[in-house]
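This document opens with one chain alone, in C-alpha cells, the form predicted on its own.
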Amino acid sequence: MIPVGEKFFMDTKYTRGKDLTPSRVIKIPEAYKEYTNVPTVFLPAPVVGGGESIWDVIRKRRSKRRYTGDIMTQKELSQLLWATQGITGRVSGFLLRSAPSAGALYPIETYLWIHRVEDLSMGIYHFNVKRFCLEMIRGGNYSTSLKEACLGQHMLSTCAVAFIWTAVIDRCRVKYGERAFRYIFMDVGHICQNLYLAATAMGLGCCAIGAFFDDEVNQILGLDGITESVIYIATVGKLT
C-alpha cells in the first residue's frame, strides 16, 4: 500500500499532457469571511514605513516560547495582523494582501485566541480582512483547551495572542483542483513568516505549532473540519 502522503505528492503533480482543471464543478465560496451579529472591534490603523532593517530582522529571527505574560497593546496586535494579511494593494478588483497567494485568491482565514490584549475580553476572534475588525465568537479562558489540543504545548497558556489560520479549501480548488492543498499550505507558510518577522522587529516573541489534534481545535473555533479547516497556530507574547 503507497503511504497516503506519498500518494497525494505523486497525485497532486503537474505533467505534460494532465488536464489541469478541477475534475469536478465548485461552487465558488465567498472571497472573504465575515460574521454577523457578534461583537465588532475595529483595530488602530498599523504604522506602514520605517523600523528595523529586514536583514537584520531576517538574522535574529527564532522561535520565542517563554512568555512574560504581560498585555499586549492593541497597536502591536494591529500590526502583526497588518503583516500577515494586511491589504496592500487594489488591482484589477483584487485585494492585494501583505503575504502572496497562489491565483490571489486567499483560501487562509485568521482567528485569534485573546488571552492578554489592551482592552479586549479573553476569547476567540475571527479576523475579518475587509473591514479590519476583529469579530468575537465565542468568549472565555480558552488557555487549557488549546493547549491541550496542541499536545501540551505550554505557550498557549502564556501568550497574549494565537493566531490560528484555517483554509477555506473551495476558494483555491475552485482553480486548482486537489493541486490546490499545496497550494493552501504554501500560503500559510508565507503568513507565518511575516508574523514571525513582525514579531521580531516589534521586540516580541512568536513560535508556530504544526502538532496538533486538528478536530479539537476545529471544535473551538466552531468549525466543520471539511470545507473550512485549521492548519496551523502560531503564538506571540512578550519577551522574558
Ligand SMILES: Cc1cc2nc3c(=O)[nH]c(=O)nc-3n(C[C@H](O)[C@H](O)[C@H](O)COP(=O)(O)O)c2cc1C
Contents of the next structure:
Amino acid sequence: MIPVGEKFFMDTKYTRGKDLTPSRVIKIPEAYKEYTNVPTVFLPAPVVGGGESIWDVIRKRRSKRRYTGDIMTQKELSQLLWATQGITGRVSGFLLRSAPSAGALYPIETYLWIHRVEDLSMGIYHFNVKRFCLEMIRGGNYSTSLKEACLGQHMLSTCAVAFIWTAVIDRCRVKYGERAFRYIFMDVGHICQNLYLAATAMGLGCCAIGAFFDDEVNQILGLDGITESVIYIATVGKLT
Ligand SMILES: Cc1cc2nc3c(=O)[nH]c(=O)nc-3n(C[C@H](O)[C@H](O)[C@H](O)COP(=O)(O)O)c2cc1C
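Please move on to the form predicted in complex with this ligand, as the form predicted on its own is already shown.
So here's everything in the complex, that chain up top.
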C-alpha cells in the first residue's frame, strides 16, 4: 500500500495533461470570517515603519520557549497582528496582506489564546482582518486545556498570547482543487515567519508549535475540523 503522504504528493502534483481543478461544485466560503453578537475589541493602530534592520532581526531570530509571565501591551499585540495578517495593499479592489497567499485567497484565519494582555479578559478570540479588531468567542482560562492539547508543552501556560491558525480549506480549494492542501501550509509558514520576525524586532519571544491534538484544539475553537481546522500554533511572551 502506498503511504498516505506519498499518495498525497503524487495526486497533487502538477503534471502536464492532468486536471487538478475541483470535480464537484464548491460553494465559495466568505472571504473574511466575522463573528457577530460577540464582544469586540478595537486595538491601537500599529506602527508601520522604522525599527530595527531586517538583517539584524533575521540573524537574531530564535525559537524562545521561556517567558517571564509579564503582561503584553495591546499595542504590542496590535503590531504582531499587523505583521502577520495586516492589510498592506490594494490591487483592483482586492485587499492584500503582510504575508503572501497563493492566488491572494487568504484561507488562513487567526485565533488567539489571550492569556496576559493589557486590559483584555482571558479567553479565545478571533482576529477580524477587515475591521482590525478582536472578537471574543469564549471567555475563560485555557492555559491547561491548550497545554494538554499541545502534548503538554508548558509554553501554552506561560505565554502572553498564542496565535492559533486555522485553514478554511474551500477558500483555496475552489481554485486549486486538492493542491490547495499544499498551498495552505505554505501560506501559514509565511505568516508564522512574519510573527517570529516581528516578535524578535520587538524583543519578544516566539515559538512555533506543530505538535497538537488537532481535534482537541478544534473543539476549543468551536470548529468542525473538516471545513475549517487548526493547522499551526505559535506562542509569544515577554523575555527575561
Ligand atoms: C513546522 C514547525 C513545527 C514546530 N513545532 C514545535 C513544537 O511543537 N514545539 C517546539 O517547542 N518547537 C517547535 N518548533 C520550533 C523548532 O523546534 C525550531 O524552529 C528549531 O529547533 C530550530 O530552532 P530556531 O527556531 O531557534 O532556529 C517547530 C518549528 C516548525 C518550523
